[in-house]
Amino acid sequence: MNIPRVLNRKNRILLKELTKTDFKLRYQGSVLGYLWALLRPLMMFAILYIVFAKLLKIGNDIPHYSVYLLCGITMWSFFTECTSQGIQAIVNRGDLLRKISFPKYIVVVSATLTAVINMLINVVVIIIFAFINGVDFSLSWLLAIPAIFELYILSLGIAFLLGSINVKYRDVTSIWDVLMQALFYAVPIIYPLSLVAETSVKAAKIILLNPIAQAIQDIRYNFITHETITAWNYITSPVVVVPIILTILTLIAGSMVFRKRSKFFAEEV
């Protein structure tokens, strides 16, 4: 890839605007606009919270559990939305490819750049809630940011690969939402890792070995309790990088796979 050509200020302008346009239309026509932006993380939230929390007792153990839940859920849906969305990006563009000759993977980059505007809104409202619960404001809030980051880069990379899949078997979308559907309780969203430890570490090591359920766990250590599991004091074998090294050859066979498929975009969208 050209470095100078895919940073240069005419794609720069061109990201900045297909953006803005895509955050627009997410919430055209809807009588609350991108206040959902905010309910949607916010209702999921509430609903787990009364069942898991308040009828099944789950979570009684671990410090500002209500924020500890919002957090998980907000990470959560971020991945969820950047995923789905950089993996119908091509599809959902296919007239302007076809008009406009300029890098695709700027198509792709946009849709998922909406999902972090999303994100860093609904970050503004886990800062509130953890403050109002009590949650003491620290340093260590910043080292959050590189797991959010590598969240971003794990969900850049599948939105490459099966982004570029999708434009010939639309299948993929499908497949990906039921896959989605199984992630998530794969993954401790809603219950705390604890309870897997205390049944199986074996089981707890290997779910932390999911770059998902490792990024959720490093920013929820760092943002809200220290008393969190996470990989990096769970795991004391070399192992403990594979989330890590799973990120960065999503990315790059992502990026590889898009780049050979893009060719084709403009005849198969």
Contents of the next structure:
Amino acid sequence: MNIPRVLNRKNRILLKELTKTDFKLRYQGSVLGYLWALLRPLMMFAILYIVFAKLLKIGNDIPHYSVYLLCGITMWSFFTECTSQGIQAIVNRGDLLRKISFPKYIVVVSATLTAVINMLINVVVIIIFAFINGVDFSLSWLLAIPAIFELYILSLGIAFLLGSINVKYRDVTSIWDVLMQALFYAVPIIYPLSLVAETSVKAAKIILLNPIAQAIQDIRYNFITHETITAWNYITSPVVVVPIILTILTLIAGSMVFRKRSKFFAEEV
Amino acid sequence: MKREIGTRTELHSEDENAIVVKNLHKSFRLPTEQAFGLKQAFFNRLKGIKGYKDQNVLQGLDFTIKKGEFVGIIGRNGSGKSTLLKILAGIYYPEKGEITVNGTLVPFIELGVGFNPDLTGRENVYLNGALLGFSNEEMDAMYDDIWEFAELRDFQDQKLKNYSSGMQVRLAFSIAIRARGDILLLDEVLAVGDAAFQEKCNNYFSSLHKKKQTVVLVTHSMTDVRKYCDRAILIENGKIIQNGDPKTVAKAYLNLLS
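Could you please show the structure of the form predicted together with the partner chain, as a counterpart to the form predicted alone just displayed?
Let's see the whole complex now, leading with the same chain.
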């Protein structure tokens, strides 16, 4: 795969148009249309906030806990949307694959870009919430960008890897759904990591080795409060690079499998 | 799961050949039972069942298409014509053999690829255009002509699901004919629309012929073969059984049917 061909003019046009279509179709026929991109995570936030912060009184010791929670939920939704849409992209776009010849990664990337757009819209909401909650504006917000990027790279890697397998074995979609339900609780989104750290330091460290947890904590640290536990301030050994390495390895493995299998997508899908 | 892979090379040279195909083979793995699942795949492996059987679709094709030639590919249903076209287009991979494509190639395996019933006519035009490699700006420039040719101007902001199937095909055809490439691959796209629209299509194909556009046309219409083609290739059971003068080959095809 040589770089000039990957991003040549024709492929750029195609990527842009497919992303636009994906986004348009997502909210076709609904009264509120694009508003749903905002409303979905906000509603999930409202439910979790009432249950965990108000009824179970978790996270009262964390400053700006509601923004903290919203931020975690948004980033988690971004990850789930990116992966599940990305995994299904090849199968969903089977009609195109069977009729025109183009680099197959475009359909996967365009599906994930729709998730990126949704996430960006939600970031605007988080910023508004942050202002209302009195989170101080600071330049360290910009440091959250690499962590968001890491989350995207990880999602893309998973989408390439599992999406390739999903063409032949559609079970992957269902397995991934279940796996994500489990993963949701393995990532400190609804519970603060400090709660785990109080009982077991080791457990907290293991949780942080998961790239999703590490990225979300980094985003919170830079965006909301420096009191957030992150891999960098909590794990002192070189083990701290594990999440980064996992992310890179996922992308490499995903790209390799995808490249090898993509030749046969048109026949198998 | 090792599979041999042939080669498909694209180049842009002054050579007089537009397409060269050498010893092209292709077979498909058809699942024998429902093999779309991990469970089935697992049990198949356990029982030592392959789970698929190989269907040899193309068995050693050799031919050359020169620049400026209008070549018809004919054959009965299931003879391998469409598979051949898809391999030429780069959609399927050749299993064995060599393919050289000299020049930019524009395939029409089907009209209106990517058309979405939930989008308006306007949105579909831009989407379909993008799939043919046109940017937004280029589409802007030819937008009016497309609707003019399709005679559907009043419907441009209607959703595509409200179009009749004939209207959809007309719109798709109007976009398709804007595509510019050195080689056009067409899969049975002539038979669309009513008599008046057919006339327009005929003119388009005659103009292609006159312009010395390189065209590979898969068709069942012997009238078209005789009218437009400089040469015809008859495929039967994945092999070329005749390659030459369109009238002779069309006759051989009709004999095959009777």
